[in-house]
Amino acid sequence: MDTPVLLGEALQFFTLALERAGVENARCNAEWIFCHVLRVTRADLILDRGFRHLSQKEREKLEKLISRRAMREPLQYILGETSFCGYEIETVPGVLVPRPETELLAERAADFLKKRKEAKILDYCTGSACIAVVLAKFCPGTNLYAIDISENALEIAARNLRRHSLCSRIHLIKGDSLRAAEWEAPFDLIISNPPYIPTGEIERLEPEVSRYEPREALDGGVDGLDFYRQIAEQAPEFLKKDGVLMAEFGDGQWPEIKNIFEQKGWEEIISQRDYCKKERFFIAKYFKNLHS
């Protein structure tokens, strides 16, 4: 591609490069990278591809980013951000990429919180703070406390809070358990998307995950359930009498998670399904709190 080329020709060339690298939805990925580099919408990309020539500088930048994607680096890291429930969230290496399925968890939590004029929320394993940002935006009367063990994740979370002017309402805390926020208890809602991939399965995941996403945000222990055992044990101490716990989990984990919580005395544990009709997160109450 040393001679001047049309945008459309370059798009086709780079799409084929991504296809050869095994990238799913290669055309869509290439279009997003072109939009990012050229600072145009996807509609503009379609209109321009037949007559606009790329500059040398544009071609060099496209080649660099397409090469990163061909190495299976997540598109969200390359673009530096992703949309989550309609809000742009900074997403760079060192933080888990927000998934569409987690949007359902955030939306269900927002529905619960809208019934309360004021509420205090604990977001455990906050990562990029995507859930906390959405809940703060959807529910203006809330105050949130967000825990993560990773300094890198907390730095990125802080940038997302500044981006959305939420520093006064979301308080970031470094910690490895719910107890890191015990002085703020009790909470109306504890919400979590914890690590839940079994240790031995991480290397078998798609390269975008196994090579690039932070292991500490993925590794849930030998069976993937370490964090659920911790939450089931600790969360009753930090919930209000009518408080609720919501948490995401992985494929096939629901029966054992339900068993873990039942053994710890939780009496209402209901699973919710994702877009693919798979059980993906649960809502739980601890009725013993109602009688304490």
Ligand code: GLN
Given for the second form:
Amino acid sequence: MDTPVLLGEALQFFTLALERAGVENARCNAEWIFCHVLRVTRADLILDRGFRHLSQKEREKLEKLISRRAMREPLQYILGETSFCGYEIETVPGVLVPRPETELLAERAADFLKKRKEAKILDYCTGSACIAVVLAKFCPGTNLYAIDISENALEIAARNLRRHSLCSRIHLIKGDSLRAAEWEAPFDLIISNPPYIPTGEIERLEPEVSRYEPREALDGGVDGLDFYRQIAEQAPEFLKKDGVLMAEFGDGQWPEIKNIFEQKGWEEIISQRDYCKKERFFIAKYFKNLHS
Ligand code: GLN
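Counterpart to the form predicted on its own, namely the form predicted in complex with this ligand:
Next comes the full complex, this chain leading.
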């Protein structure tokens, strides 16, 4: 018969395994996985670690998930969900893991929408639909159209809409340009967190990203800016006169992005910084629009 294993000992053992695999914040990662498998809170883990023994089944399940993490699979894929602006978003392989920086973009967009009773929004490259879900929840008078090229992502996005009862307010569209939603134009807001990693840099990113996240959600072309060129060109046609564009971008890309949008006649192009004080997203207007 197996000797019973104490929770605290197992936690230490698996933390070490994650440390050896080069996982940052190994203890924290192990705790999240324990909480998920044992269906307890972190406080329970701490209180029970010297008393509770693990069943064979629990140990097997823990071992399976810890070894996935040791292979450097993102924690969010292993847990199957992540919190985005306080809403639980299903996060499984096939969509980009929602990032805290993107929460800032969504919050800023929500601020802009508060001033409008009704608004039509286009979320380009929606992925898990995290941005669309949060805007729909924060701003009740809005209707959203969310585009993605990936069938797989759209299926996961659809599950997120069902989970939050938003199927009637967010319309998912398959496409690789803003034109996929042209029948719904003009929009009050076009928002996007497009792929922005230069193709050649993807392999150099941490294994969580390069090995596991969908390449089509990361790859922004040779210089990472393909999507911004496309948006700068197309968005004026689809934006109301007093509408705005908001989009996230990568480290160091701001000067080039500003240039791309200025060249296309955009105005009031303002960057915003993230938690690390890095320029991370921008807001822009296009006053020469046809629509009012
Ligand atoms: N909009 C999604 C997010 O912010 C997906 C972005 C993407 O696939 N590039 O996480």
